[in-house]
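Next up: a single chain in structure tokens, the form predicted alone.
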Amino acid sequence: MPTKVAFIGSESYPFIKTGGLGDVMYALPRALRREGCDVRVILPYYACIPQKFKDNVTWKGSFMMDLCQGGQSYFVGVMETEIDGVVYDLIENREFFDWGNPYTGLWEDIPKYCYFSKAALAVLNYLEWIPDVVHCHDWQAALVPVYLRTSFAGTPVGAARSVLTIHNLRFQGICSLDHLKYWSGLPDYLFDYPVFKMNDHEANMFKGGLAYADRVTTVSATYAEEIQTDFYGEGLNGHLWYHRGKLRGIVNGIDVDIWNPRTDALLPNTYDEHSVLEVKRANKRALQERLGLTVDDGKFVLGLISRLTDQKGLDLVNAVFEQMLDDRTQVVILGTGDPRYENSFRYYEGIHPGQVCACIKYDESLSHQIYAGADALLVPSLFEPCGLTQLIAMRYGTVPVVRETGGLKDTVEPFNEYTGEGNGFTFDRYRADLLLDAVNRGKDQYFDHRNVWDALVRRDMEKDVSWDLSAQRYIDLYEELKELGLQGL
């Protein structure tokens, strides 16, 4: 029998995306159901979903489920789509889902993700599909390894194991502890610290989930280890390692599908790792001319697609930005985030006509076309715990750039001039000379050992940053849970 995985997450591509999670809630589902295994992904049917998405969903039914400590009725509405072979159930209440954004403040994303945690274990009783592993996804569906051991515990879907994947701990679902325990609707005596509670006044929603998960995931191996430490922990270090026997880091990868330079209908001239040379040439002046640089196949190209967060390292660039702008470089920003960063690259841009351009917006023609046309990409993340534009451009055959930690630690292999190993420059400290050291060894090798730098190319076109090991990896995890069974927990 394959094995049964039902993914629970507050979003995912095609039907909405605001970052990576949306990513990996599309790719890695597909790559299992390559791999044999039966798949369902679990959403909010979100009014902000486009059109199109909601015109193709086939109505499954609805029933009253209780929520809040009163034990209030609550409508659950089941829409289901399928794509790929993934069936996708979405989960239908209007005064829940049918206003704003998925996020649109604490306060109110609190009781949007208990009801929609508690939903989904209840949709998969509903349609008698019971899954072999629970697989859930960040502090919004954190609660469901909780409401599995309490709430549904001698239900059909209580026999499930649970995953909890981290994408990104900085974001953790912390209210006060009334609000989550009117909410969550959960027995007081989850809310003492081994659980919930972080302090007399707040309890966390992800706190309890990793404390109730079968198995914790991150999204790398380095940021596995890191958030056990003060510095990444963002306050639950002390937690992490109290459960670290459960804790595990697979590294994402990207869609090979979506992010394909031989058939990418955005680039202006599509290619392969043995016509790379010489489109990657034609692709830069095409980029340069879309975005009012000056045209010129010598001048070395760095790109930067990013947030414009303080998470991503821009401190250090901004403190090095005219160091790195020499009369053989220019640079490549695209994005939308801080204003003290956006003005800061729009600054730059001004004073430096034709050889900077900021594009303060969300772009994705142009993403593609940065990828096929530069040279490299920077990620001088203060932490990244996996990163999917280093792995895309690897794909695009883009050197990276990248600060070593978390998953840039774990995808980036620091170039070696003496024996030509690596597939990328990098630097340890958070320190902005080391960043800028870390650009001229690119640029050195780029100008002056220009068949190193091609070789470079072809070897990080030829990286394999597929789905497809990380799959099997998780394969491995949801057997290990199935054959321990519950008593070897």
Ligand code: GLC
Contents of the next structure:
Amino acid sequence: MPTKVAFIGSESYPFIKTGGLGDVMYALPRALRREGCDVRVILPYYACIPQKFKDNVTWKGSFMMDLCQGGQSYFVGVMETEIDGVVYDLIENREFFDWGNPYTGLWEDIPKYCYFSKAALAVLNYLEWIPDVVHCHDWQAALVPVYLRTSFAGTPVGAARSVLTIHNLRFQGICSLDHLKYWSGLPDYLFDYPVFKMNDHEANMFKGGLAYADRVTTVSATYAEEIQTDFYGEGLNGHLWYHRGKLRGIVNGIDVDIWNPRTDALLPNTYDEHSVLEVKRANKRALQERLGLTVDDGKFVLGLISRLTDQKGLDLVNAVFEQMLDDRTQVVILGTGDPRYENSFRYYEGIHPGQVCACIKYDESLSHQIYAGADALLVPSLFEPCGLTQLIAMRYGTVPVVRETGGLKDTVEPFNEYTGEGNGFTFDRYRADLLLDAVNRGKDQYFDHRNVWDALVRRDMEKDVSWDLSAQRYIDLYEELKELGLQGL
Ligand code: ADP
Ligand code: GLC
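Given the form predicted alone, corresponding form predicted together with this ligand:
Expanding to the full complex; the earlier chain stays at the top.
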């Protein structure tokens, strides 16, 4: 019997993606499916899902579900669609999902994801599709393991085991005890310190999910260690340390079909590890033309593709921006987020026309062109659970410059100038001078030791950044849970 897994999370490419969670919710189910698992993905049917996907769903039916203290009745509609053997069940409720992109703010998001977590389990019972494992993602699905062992115990889906994956501990779903008590409708005994309670006033959805999940994973081995410390633990380090016996770190991969420079239809010119050196120059010129930069393939083009938040180390970038620029260097930024970063990058573009381009938007197609046309990609994060941009960059022969934290540390082997080994330029402490030094070490190789740089580019393109190995690790985890059975947990 194939292992049956239900993925439950708040976003998935191609329906809706705001960051790496959306990539993983798409690529990992596909990889599991290739390994013989039977996988369904349960998502909200947001109004902002593009029409072309809405045109392709099948109505599966609807029912009413109790939510909230006092048990108010809410509508649950189910739409279904399939992409390459992975079935997507989309939950419809206009009151919760008709606005936002998809997140609006915690006050509304807490009720939205209480509803979603409970409805996801109710839908599995409704469809009579009972998984071996429910695999939940981030705080938005963190109530699933709790509902599974309370409201749904004794129902068919109650026989499933649960895995909760931490993609980013920064966001936890924190609100007043009363707000969560009201919306979740969960019993009072859960609102104590071992489960939801944070302090006299606040409840934390992620904390409760972590306590109730049968296994907890995070998206790199290093982040699994880091989150048990004060600095990275976001206030939950003690809780995570207590539950460390069920915590595993499994590094992300990327979908190597979508991210494939050999076939990528969004690129001006496709290439492989043999043609990369020549074709990258052509792609660089196309990128420079598209963005209004001085067209010159001799420049060192440094890219940055990111949500613009303090997680991403942008304070370091701002601190040494002028020193990173010289007349041999161009910088391309693609991202949206915190206005202070958006504005500082716009400012640098304004004072360095032709040399800096700040694209303050979300643009999937431009991102492909930057991965293909830049020489190096900057990821100097303050913390990074895994990070996908450095993986995509390597696949496109673009050398990553990263801080050694979380998944960046686990996926980018530091370049060693004596042996010529490694995948990118790295620095350890969160210091702007160290970032600048890493960029300069990269430029030294690029301008003065081009043969070494070229070998690095080719090596990065050959690195295995696919899901193959990690999907197998998730399968091993599911098997371990199946063997243990409910009694053994
Ligand atoms: P996070 O999930 O913390 O945002 P990741 O590195 O895991 O970071 O994933 C980011 C994903 O979002 C990558 O696929 C990246 O290419 C994409 N991305 C980020 N910002 C943009 C943008 N402005 N335009 C297009 N894609 C973006
Ligand atoms: C989060 C993290 C990022 C990770 C992604 C997918 O958004 O910030 O590091 O790659 O989730 O797991």
